[in-house]
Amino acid sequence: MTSKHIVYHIPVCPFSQRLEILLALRGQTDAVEFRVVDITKPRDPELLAKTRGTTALPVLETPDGRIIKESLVILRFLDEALAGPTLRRGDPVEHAIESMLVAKEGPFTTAGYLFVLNQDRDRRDEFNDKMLSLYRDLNDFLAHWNPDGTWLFDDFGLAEAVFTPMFKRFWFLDYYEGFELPDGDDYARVRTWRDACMAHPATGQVSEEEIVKLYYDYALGAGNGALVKGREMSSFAFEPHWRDRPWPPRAKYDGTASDRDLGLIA
C-alpha cells in the first residue's frame, strides 16, 4: 500500500505529460507514483478490476483505492489536491476564460489524430484545411482576450498544460503531413502561444524524435499499440529503445516499412 496517488500511463502520452506538466509546474513531481503500462499487450486483469473494464489511460489510483479517470478530471483533482497554490485561475472571471479555451482542446485533438490517422491521399487537404481552421479559431480567441500576449494570462496556466502536450504530439503532423502554420495575422498569436508553450522548461518530458518514432504506426492507421497489417512488431514496443531505432520514413502514403527497417527487430 502506498500514501501517494498511482498514475497508470503510457509514458508517451499527451494526456498522461498534462499530469507530469503539472507536477513539475508546482515542483512536486514525487507527489505521484507513476505505473508504466505497455500498450502492446493485453492490460493486466488486476488493472482491468481496478478500472470495471475500460483501458483508457492515464487512470488514477487514490491511496484509499478509489479509481479517477478522464485525464481533464484527473488534472484538476491534482490541481485541487495537491498542496499550494493551483494552476488554475483563482478569478472566477479568468478561470471560466481559460475554462472556453480548454473546452476547444477536444476538437482539436480529435482533428490532429484524424490527420495522422488518415489513409487515403487524396483527402489531405481536407485534413489540413481542418487543423488550419482550429488554429485560426485559437488564434481569435488569444487575440481577443491577451492581444499582446504569451499566454492566455500573465504565465503558464492551466489551459497551457492542457494544449502543449498536443502541441509536442502533432509533430507528427509536421513529419508525416508536411504541416505548417502559414505566416500572417490569422496565426501570428496562436504561433507565439504555442512557441511559448512548446519551449517551456516544465513541458521537456518527450522529444520531436521520441514522438515521430513511436508515432510511426499511427501515421499508418494503427492507433493504441495495434499492429499494422504485414508486421509483428508495434512502434510503441518499449525494445529495443526508441533511441536506438533510425527515424521512419516520411513517406506515409506509400505503405509501412519492415520490421527491420524500422529498428523493432534487432
The other form holds:
2 protein chains.
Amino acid sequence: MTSKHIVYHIPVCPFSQRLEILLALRGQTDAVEFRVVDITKPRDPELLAKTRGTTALPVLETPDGRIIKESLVILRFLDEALAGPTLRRGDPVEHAIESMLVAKEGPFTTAGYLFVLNQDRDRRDEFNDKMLSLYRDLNDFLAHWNPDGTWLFDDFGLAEAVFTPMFKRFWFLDYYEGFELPDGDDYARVRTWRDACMAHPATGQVSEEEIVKLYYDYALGAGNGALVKGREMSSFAFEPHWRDRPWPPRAKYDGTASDRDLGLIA
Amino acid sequence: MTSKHIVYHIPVCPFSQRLEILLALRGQTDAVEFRVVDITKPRDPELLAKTRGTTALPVLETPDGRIIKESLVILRFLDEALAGPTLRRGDPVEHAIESMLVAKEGPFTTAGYLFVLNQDRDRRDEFNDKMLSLYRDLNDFLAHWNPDGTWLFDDFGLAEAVFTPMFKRFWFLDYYEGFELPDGDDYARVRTWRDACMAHPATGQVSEEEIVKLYYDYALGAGNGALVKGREMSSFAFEPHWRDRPWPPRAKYDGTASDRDLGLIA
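Next, report the structure of the form predicted together with a further copy of the same chain; the form predicted on its own has already been given.
All chains and molecules follow, beginning with the one already shown.
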C-alpha cells in the first residue's frame, strides 16, 4: 500500500496526458505515481486482476486499492480529490457549460482517429469534411459563450485539459493528411482557442516530431500497436528512440516505408 | 424572465424522466417548470433560436436565459445547483465509482434501442445477446462494488436515476422481443438492482402500458415520431389517449396493425 494514487498508462497516450496537464496546472505532479505499461507485451497478470479483465488504459489505483477507470472519470476525480482550488469551474452553470464542451470531445476524437486510419484515398475528403464540421461546431460554441476571449472562460480550464491532448495528437492529420483549418469566421474562434491550448506551458508533454513518428502506423491503418503488413517493427517501438529515427514519408496512401527506412532497424 | 429553471422536453422521454426522478428525490419538484414540446410539429422558432439550431431535447434554460444541453449535464447541474444535500455521492472516490457506472449507460441505451428497432428476424438473437452481455457487465460491476447490497451504495442515487428510465423504457423489449434476464449468478445482482430501481416510489412517472403502446412504432423500425409505412397515425399521437387504445400485437416481425386496430382512428 502506498500513500499516492497510481496511474497505469501507455506513454504518449492522450488520455493520460490530460491527467499530466491537470497535475501540472494544479502544481501537484508528485501526487500521482505514473507506471508505464508496455502494450506490446502480454498484460501483467497482477494488473489484469486489478482491472478485472479489461485492458483499456489509463486506470487509477487509489491508496486503498480501489480501481478507477475511464479517462474523464479519473480526470474529474483527481481534480476533486487533490487539495486546493479545482480546475473545474466552481459555479454550477459555468461547470455545466464546460461539461457541454467536454461532451463534444468523444465524437471529435473518433473523427480524428478514423481520418488518420482511413486507407481509402477516395474517402479522404469525406473524413476531412467531417473533421471540419466538428471544428465549426466548436467554433460556434466558443463564439457563443466567450466571443472575444481566448479560453472558454478566463483561463485554461477543464475543457482545455480535455481537448489539448487531442489537438496535439492531430498533428498526425496535419502531417499525413495535409489537414488545416480554413481561414474565415467559421474557424477563427476555435483557431484562437486551439493555438492557445497548444502553446500553454502546462501542455508540453509531447512534441510534433514524437507524435508524427510514433503514429506512422496509424496513418497506414494499423492502430493500437498492430503491425503493418510487410513490416516487423511497430512505429511505437521504444527502441530505437524516435529522436534517432528520420521523419516518415507523408504519403500515407502509397504503402509503407521499410523498417530500415523508418530507422526501426539498423 | 422567470425565477425558475425551465426544461423543454418531450413527454415520456427517458432523458427528461431522469430530471423528474432527481427532483422527486430531492423534494423539489417545484424548482423546475417543464414545458412540453410537440415533436410532430415544426419547432417553435423562439425555442430554435435559443438552442441555436439543435433540436435534441431536453434542454434547460436558466433564470438568466442560458441554455444547458445534454441530459447528463443537466442532471448533474440540477443536482449541484439545487439547495440541500446532493444525490451524487459526496466522497470523491465514491462519486468516481458511480460515474463509472453512469458511463455504461450510453452503450446500454443504444443497444436497447437498436434491438427494438431491428426489423430483421434473423438478427434478433444477435441483438438479444448484445443486450445480455451488457447486463452481465452491469452485474459484474455491482457485484464487485456492493456484492450484498441492493443499490450501488446504500440507497437510490445518481447512477440509479440515470438507469431507471432506461430499465422502464425497455419494457418494450419484454413485450415485443420476449426479452428476459436468464436465471443464475451472471444476472442475479443486476436483477436485484433493476427490480429495486423500477419499484422505487420516485420513479413512477411512466407505466408499462404507456411505454408499450407509445413505442409500438419503434418496434416496427420507425423511431423519433417517423410514420410507419401503410399508416397515417403515429403511436406517439397525443389523441386518442393511450389509455383508450388496445394493447398492440406483440408480433413485431409480422408487419404493422392498422391505425384502426391500434385505436388511433375511430
